[in-house]
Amino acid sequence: MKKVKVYPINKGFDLVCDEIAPDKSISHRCAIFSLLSDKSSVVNNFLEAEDTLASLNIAKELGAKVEKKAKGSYVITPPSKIQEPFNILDCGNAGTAMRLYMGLLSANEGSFVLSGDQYLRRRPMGRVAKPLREIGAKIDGREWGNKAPIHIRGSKLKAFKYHSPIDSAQVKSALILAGLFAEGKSYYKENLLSRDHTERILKGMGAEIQEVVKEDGIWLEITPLRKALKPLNIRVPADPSSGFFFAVAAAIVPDARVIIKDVTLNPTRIEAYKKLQEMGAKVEFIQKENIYEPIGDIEVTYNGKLKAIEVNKNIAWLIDELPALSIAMAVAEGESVVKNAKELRVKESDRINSVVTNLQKAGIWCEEFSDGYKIRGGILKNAIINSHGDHRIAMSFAIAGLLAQMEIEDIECVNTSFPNFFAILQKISEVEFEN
């Protein structure tokens, strides 16, 4: 279990940041995606972290061939038809790999098991599991299904009008994979949209998935596959939710200024960045291209004190950033909120509970409640974290280590999104590792 010890600092900086990790989301579905061609599929800049080589190495337990040419670049040839594999497919730390392949795996032939580490067998898949039931998926697992390891048994699915009670991508995405092999085009709702990454890039591939309105709202209209997709030529941008955690250092610390280059500025992923604006750090978004994602740079700067916020809309849009968010709040002048954000206590630990127990280690007074907390701005002290195996919970205290000294223990999880973390962050603070 190793921890690190974080020294806070004495003064501003400017700090470029143009190794922030590639951004996770899209890596996963570039790995998952390719399957859907019959052409090899070229990806630069593809994170090389736990999560994201996971969905890269089940593709090559389902036949794929993976080359990989450079740090972060690969060709992946699809086979002609996905394998039934040899192995348990083991998908780590990830949520997100595990969520996707269940939908595209429930469509193709064969009999499949994905497992992954201690952290993701407690996490729920029923939200993905029950929807493709419905229609005609044969899914086993413990607590029927609920939990990995997760047996699936591929079979043709129906077509489907589902309206999501969850605004996720990941369930989202799910469901769209599975309505590329039903037998029938296919609808799907959510209350609110989350990330469309899915969306933009199999449509990039030549999938017909559309926007409908009906008499109950806007639906997304999934055509099943009349052939295989065209390939993927893409370079994955910078992960602005990795990102986001040196904004927040810049944004508290007096005398600091972050660029963060080549991130993708998609709306459904600059939502954190929008928060931090309106608690009064100077926030600039710099546009450079768009071709499946909007990319360029976000600049952000030192305003004065931050002021406290309510965060209660578009969740889906900051879910990952709001233990980041949370570490602004604890400093803000005022009482911050967040609400309607149930779906923390379902991360990789329970992120509410984990948020505000680490906040009131370190001296802020803060309120739990069942979909969020109440943080009372104050003064940070030094503090011993628990991370609680979560990447995010991790990154988010040991940004806190600017302020006040903060010893985290288990930060190896770090490496399952962000293995660069710290020597980003040793540029501009002291750090002690310790085993």
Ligand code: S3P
Contents of the next structure:
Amino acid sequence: MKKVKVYPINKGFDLVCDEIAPDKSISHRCAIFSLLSDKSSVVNNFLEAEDTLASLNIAKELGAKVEKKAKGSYVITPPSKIQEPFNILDCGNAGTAMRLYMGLLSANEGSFVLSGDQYLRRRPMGRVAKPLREIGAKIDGREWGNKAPIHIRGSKLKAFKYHSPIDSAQVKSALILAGLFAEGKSYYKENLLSRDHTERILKGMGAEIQEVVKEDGIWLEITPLRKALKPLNIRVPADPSSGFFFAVAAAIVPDARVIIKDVTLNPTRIEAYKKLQEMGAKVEFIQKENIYEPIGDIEVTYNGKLKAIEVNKNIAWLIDELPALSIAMAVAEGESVVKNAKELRVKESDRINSVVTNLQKAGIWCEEFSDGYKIRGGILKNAIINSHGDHRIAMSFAIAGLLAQMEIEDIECVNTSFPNFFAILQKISEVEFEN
Ligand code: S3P
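What about the form predicted in complex with the named molecule, after the form predicted on its own?
Now the complete complex, all chains and molecules, led by this one.
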């Protein structure tokens, strides 16, 4: 397993970053939604990382023709009808791929087996399987369909009215995809708007998805497709979750500044930057365009020692950034608290445990709760970090390495979302790889 040592830096940096990985959530959706058109979709700046290439390969297995025109540029021509695949559909490490395809394939004729790596096979799929089964989907798998390998026998689905107990864009997207093929209008509700790329992109492709006010609140109304959707013509913006590692770097290293270029400024994705601002960093959002999503630059500048904060609401809007935000908390003045974040336990690793145990190794006092943690800001010490095969843990502690030497074990996982992460980090610090 590959390891990396990141050495501390003793001066600031000024990094204009136009190589942040393209957005992972949007790239998955481009690969999957291109199957809903009857014409070729054009996708530029597609994320060429393991997770999203898994979604693209699955689209191929289902009959799409995928032509690579240049780095990140693809033309995806859908089949006239989703084909029954010859192979197991391998989602790799990607929960998004597995859950979204579960929704889509439940409603399409054929037999489909979805599986993934050892980490994904441990993650809960019942949150999608259960509501889909209630409308007639034929889904089975380990633990009665809660764990992959998952088997789906595509069938006719009933319309639904589903109030989700969790604010999850993956659950919402799976149900929207199923709703597009159901027998009548379906309704979906969540307590906090989770990332809404699915609604934005599908509406852009011509799907009828809209918010409606009912006596019991605001629901998303999904009208079944009457015809194939328009093809996509999209340039994927940079991923704010990937950019956030460098935002934290700029917030904790004296005299540092970073500009993250052409990133989605979707309000459901930039909450962590607002938290960094609340901790005292200088953060500016500069919107430049609005195509499917608001897009622009984010500038983060060191502005003195950070202050502790409490994070207990709008959790879905910063769930992916909490590991990196925890590095900022580890060097802030005072005790920071994260609550209501039990979803962290079922990510690529149990991120509550991975953050707490690794910070403790780096000399930081932490307390673990069932739904979060408390971190007392202090001085980071050299440490050997276990990534638990989780890309965001590996990258967060690599950023901590800018202040104290971090040796991070098992770093191949970074390739799932941000293959050029270390190449960018090397512009500001010394990085040494070991096999
Ligand atoms: C994602 C949704 C979130 C997020 C994940 C990507 C998506 O997961 O953590 O990295 O693209 O829909 P949940 O829907 O499980 O909250």
